[in-house]
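Single chain ahead, by itself, as structure tokens, in the form predicted alone.
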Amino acid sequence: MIKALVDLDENLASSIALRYVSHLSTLLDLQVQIIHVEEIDRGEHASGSGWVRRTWEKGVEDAGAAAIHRLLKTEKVDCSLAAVPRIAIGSHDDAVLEELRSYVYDLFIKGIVSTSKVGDFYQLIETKLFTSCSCPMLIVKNLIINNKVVLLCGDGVDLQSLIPQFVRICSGADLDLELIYYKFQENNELLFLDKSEAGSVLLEAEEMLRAAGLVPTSSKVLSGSPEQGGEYLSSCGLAVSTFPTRKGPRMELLANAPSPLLLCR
């Protein structure tokens, strides 16, 4: 069973994330814990104490719980919930990281408003939450419902880190698995090159996946701009890679990909 922490607010990004989680539950043995954080300005009610503060906190928690209840009722999510949603008050990133540290989770899931702006994506993955999260992170940009999964290799991807984590989450799922080695190139159109252009990377990845019982349906080298590569990924239900630790072609490709992204450490 995969224990997943899902970060929700009462907004469109969370609605999309919930619907994707429902789809994911048909592919994986997924147990979901929801967390919602009521962010409070630093000075707001900071001077309260005792009964006054407890009453105020209870009111804030109740409001947060009501918001998540409305969201769940609207979306009618069909998945296994581990417990009632956890409602926290304070700094969003600190509260989520505390939850991740306090319990053992295999996956963290968050919906975002889709953007192809590299700066916005870089700003997101540079937040305290993403840089400090120790488990794989699933960023749901759009609701793309199919079982096509693309594993992105090359450009600093550590296969010894990527594949065991991917296998841990997706082993046993009925997936249409494709291996992609991405090469940045300003072409007029996206090119598909012989996999020998990837050296031994794709062969090594295929061997590791087969040893884990996962057989890719295809392996190929993609050559083009991040925008062209992102367009190619628009047809897949999940793109998987390691967490980009620096700006570069792969990070730009991930920024331009409209598909949900699974980023492994």
The other form holds:
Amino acid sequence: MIKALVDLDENLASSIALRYVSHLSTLLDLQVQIIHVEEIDRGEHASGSGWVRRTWEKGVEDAGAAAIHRLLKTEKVDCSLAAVPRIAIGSHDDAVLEELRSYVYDLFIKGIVSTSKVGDFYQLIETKLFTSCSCPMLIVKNLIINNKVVLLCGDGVDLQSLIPQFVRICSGADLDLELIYYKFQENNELLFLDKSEAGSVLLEAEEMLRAAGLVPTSSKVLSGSPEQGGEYLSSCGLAVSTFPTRKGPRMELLANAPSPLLLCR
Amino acid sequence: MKILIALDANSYSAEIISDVTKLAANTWADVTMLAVQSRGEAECPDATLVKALSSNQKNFFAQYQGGELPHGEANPQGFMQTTPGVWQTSGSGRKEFTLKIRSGEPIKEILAEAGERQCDLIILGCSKDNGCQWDAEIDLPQKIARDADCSVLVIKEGRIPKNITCCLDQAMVSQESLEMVSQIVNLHQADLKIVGLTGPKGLPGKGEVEKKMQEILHYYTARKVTTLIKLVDNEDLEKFVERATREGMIALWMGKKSLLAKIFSKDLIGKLVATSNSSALILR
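Now show the form predicted in complex with its partner chain, given that the preceding structure was the form predicted alone.
The next block holds the full complex; its first chain is the one shown before.
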């Protein structure tokens, strides 16, 4: 059983995330907990204390709960939810991190809407929530419903970290698994190079997966721009890599990939 | 729905018939196949154009078994003059099917026919040489796409789009345009990307854009069309569209109330049709 925390709001990104979670629950044994944080501007805080403050907080909490109820009702998701949604008030990142720490989750899920600015993805990755989250993070950019999973290796990916965490989450699922080693190159079109171009990385990854009972259907070396690489990933239901700690080709590829991203620690 | 198919006697025109037939069959549209001859020879319909229309009609009906289409075949030998320099022959069926020849300047006549019949969509093919060309008037497809009051689909010879990027107006998206895009996606089994515009310059706020995109996403998801979404800043739009046209077909909503119409100049629409790597759809 994978304990997953889904961060929701009443918006497009959450609508996509929720529908994707519903699909994911058909592949994985998920126990889903929803969290929603009502962020309050400084000026909006209740000035009082005691009963006045508690009443104000209750009002804000009720408004948040109503928003999530509306979202769940609109989306009509078909997956079992662990308990009533948790509604927190205050700083978004702090509240979610507190929940993650307190109840030890295996997976954190959040929806985002891709933008034309790669910098928006960098900003997201650099938030306190993402830099401090200790469990694997699933960023849902689009609703891509299939069982094709791509594991991105190379460019700083620690296989000893990536594969055990991926296996922990996805073992037992019926997946069409593909290994990709991405090489940045400005070509007119995306090229598929010989596996040897990846050195021993792909072979090592294949071996580790096999040891865990997973057999990739293919291993490829992709060579092209991050936009071309991202386009290749547009047909895949999940792209998996480790959390990028620096700007580089892999970060750019992840920013350009429209597929949902699972980032392991 | 009323579809006007602008044709000439070239292969790029003949090639679009397969797509047109599927579209007409799926939408139960009234169909007019139009060819334009020069005014000097206006005593009778041009024999080459009659032959071309006849052949395209044959191809249109050959795609389906008898009775599957709501249209009836017109008699290519039965062209009747309706007004000076205009001849037509129609089939009988549940939906209108007409072969028509007009005399005059092609762009003017195609636009006039679309206006008179209050067509929803003009479809035309073009040669892939030097962007997008027609024999009679090289930049005819660009000018039709630019100046028509209705939607225009320009199909490039021999290029089947693998993906369709739709820049739909966020302030007002008509059911017809969503349906038209859906039909074209199904026609080519293509991937669909919906792009929402954000940024200042009179555009709706991000929240409003997202709300509209959520509705669009629900619409296509319910129809089992995998739809990727993206928000594009107004400043990046031209660059984004240029890239999208290299990779596949682009559809732009250019209605009178559209914000895209304000951002995209008319010349840019022509350029888009010319430089696009595959077909282009201008939604109005």
